[in-house]
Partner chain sequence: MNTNPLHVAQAAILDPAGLSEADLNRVFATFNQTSIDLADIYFQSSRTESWSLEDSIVKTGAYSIEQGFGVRAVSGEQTGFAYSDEITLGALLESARAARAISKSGKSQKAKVWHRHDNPQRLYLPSDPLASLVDTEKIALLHLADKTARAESSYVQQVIPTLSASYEVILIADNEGRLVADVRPLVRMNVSVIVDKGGQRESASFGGGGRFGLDWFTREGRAESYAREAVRQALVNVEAVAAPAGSMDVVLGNGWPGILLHEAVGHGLEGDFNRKGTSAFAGRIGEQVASRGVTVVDDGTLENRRGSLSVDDEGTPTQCTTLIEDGILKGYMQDKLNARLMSAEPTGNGRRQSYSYLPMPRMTNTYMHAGDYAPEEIIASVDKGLYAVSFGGGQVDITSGKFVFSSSEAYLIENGKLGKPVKGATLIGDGPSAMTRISMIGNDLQLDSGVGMCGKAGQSVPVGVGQPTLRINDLTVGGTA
Amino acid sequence: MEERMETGQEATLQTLAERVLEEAKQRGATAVEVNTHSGEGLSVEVRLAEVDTLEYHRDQGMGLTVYYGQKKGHASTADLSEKAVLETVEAACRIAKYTAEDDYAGLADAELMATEFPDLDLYHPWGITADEAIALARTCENAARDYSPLITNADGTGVTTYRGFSVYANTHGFMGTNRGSRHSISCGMVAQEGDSMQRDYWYSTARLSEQLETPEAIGKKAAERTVKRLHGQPVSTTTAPVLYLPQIARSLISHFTSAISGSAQYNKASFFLDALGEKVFPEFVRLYEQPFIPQALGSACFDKEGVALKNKDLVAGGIIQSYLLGSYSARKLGMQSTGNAGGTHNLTLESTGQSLEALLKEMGTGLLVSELIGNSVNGITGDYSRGASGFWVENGEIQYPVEEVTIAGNLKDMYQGIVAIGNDVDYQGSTRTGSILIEAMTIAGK
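Where the form is predicted alone, what structure does this chain have on its own?
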């Protein structure tokens, strides 16, 4: 029964997309693209065993872009009634007629449209009730509170589930459907001993509820991380190696992908301007996309413009192999779309094979970063300065927690200074990386 309802929802979105394309063409649009979506979910948050939040949410919407030659108009609506849809089409067409022509505007090239749609197994609804979600959250929180008497308060434990569909279609004759699910359990705790108080968290996210860590394991990990941070202290200002844990290391990759994005390149606002073909990492660094991993959080068959995805290297042998381009930025640069309208898909930094313990030994003395605070990163110069907390390491062993320090450098030097990439890969996102060890950074403390 549920499968029939879901098939009906997809068919409804597809029919709506076809109707919108036809309506816009009848109003004189020379090219049109439309995205429709529908989804529903449940969110529960518990704090100190009491239900803080309980939400059922259902969302739907449509956005369309029309082109009159090189003039572009866009409009969207969350109301999918016939009247609202027609008004939205009319609004997009009206806007387009008043905009200036843009030589680079238009749909992605027709020959780049996806033609194969392998089943990536991304849709696994979680039939959990509100009562069951509350019970899971309480189990998770209880495991955290039972871990240590130093756990004195809770910062919220949540259980969320979402499933949805989307349809993208355009006047090239392309229509593609995405269906997906995403579930998570998260736990935040507060610990106190004397005058020292700290908070930390842990979480698990997956497309299948069966792939989530157990609530007991999540609660215990959240409490363990929180207690370990007690009695943090600054260190004397120094220059030393820095080791980023995987959840934090992901941000280093995001700074790089921003620098090689099409918009940064054509706006000349990148510290890696015109760097295609340049060696900007050590030779062992490989960064690549894998869009077709079954059940992965970043998997898809096509990008937001319908362009077919493919496995590709962004960096190989330390050399930049590709920018990240949608159709607009590609035309501005005189290049071809790389299928990255809307971002990357399962971006993976290849490990050099060491465990976290081995990386600590290799680092010797330095800072293990577990949290970053603030964001002072200059996308044009690459200058990098962020507040950080974590642990001071000597002789490859963690000595004590660290707080109130700033780590600084220049991203160009930091990338060249990567010494190793751990095998402790975090798969809970569309960017996959292990811990990253950087040879030397400025650590500003007391």
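Please show me the structure of the same protein in the form predicted together with its partner chain, now that we have looked at it in the form predicted alone.
Only a single chain is listed, so you will not see partners or other molecules.
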């Protein structure tokens, strides 16, 4: 019964996609691409043992891009009634009349379309009822509140589950379907002692509910992280090594992928402009993309334009091996799409093998950063300045919690200054990395 309903949902989205292609072609479009999606989910939040919110989600939508020769228009709708769908097709066609002839516009080349669709095992609905989700959230929060008497308040503990389908089709005759699920448990706590009050959280997310960390472990970790932050203080302004924990080290990779994205390159808005083939990291740095990992959060068979994906290195031997291109930016740069329209699929920064403890020892004296706040990162110059909190480390040992400081530098120097990448890899996202140790940054404080 369940399986039949899902097949029905996919078929409805496929039929709608075909219909939209046809409607746009009838209005004279020379090429069309369309995306349709639908999904549903449940989320509950519990706070201090009481249910705070219970939400049922149901999303759907359709978006199309039409081309009249080299002119294009885009429109989308969340209302899939006949009237709204036709209005949306009309709007895309109208807009195309006013956009300019753009030599680089168009569908991705037909020969790049994906032809193989291995089952990546990404769809595992969690048949959890609202009551069961509430019970899990309570278990998680209880574990956090039992951890320490210093846990005095709560920010909310949530359980969410979502499953959805999407279809991408274009007038090359390509049609691809994605189905996926995503579940998570998150726990936010508040600790207080004297006049110091702090919050922190922990979470777990996965495509299979069985792969989530236990609610008890999540609650305990959330509480532990919160209590550890009590009585944070600024350090004196100094220059020192900085160690990013994995959850925030990921942001250093995203600044890099922005810099090698097609639009940053063709707009000359990158601090790594024309840097393909340049050595911008130490020799040991390797960053690679693996789109086909079964059950992984970032896995897919084709990109947003239907282009086939492949395993590839973005950085090897510290040298930039590939930009991240969709068809538009590829044509603008005189290159070929790398299958990255819409982003990357499972990036991994190769570890240099050390544990977090070993990295602390290697750092000696410096700042272990557990949270970043604000985002003063200049994508053109690489100038970097962000608010930070974490722990001051001396002789490889954590001394006291730190807050109200900033860490600053230039990303080009920071990347060259990577000393080590830990084996404490965080798998809870489509970018995987361990802790990253950077040789020196300016820390501004009192």
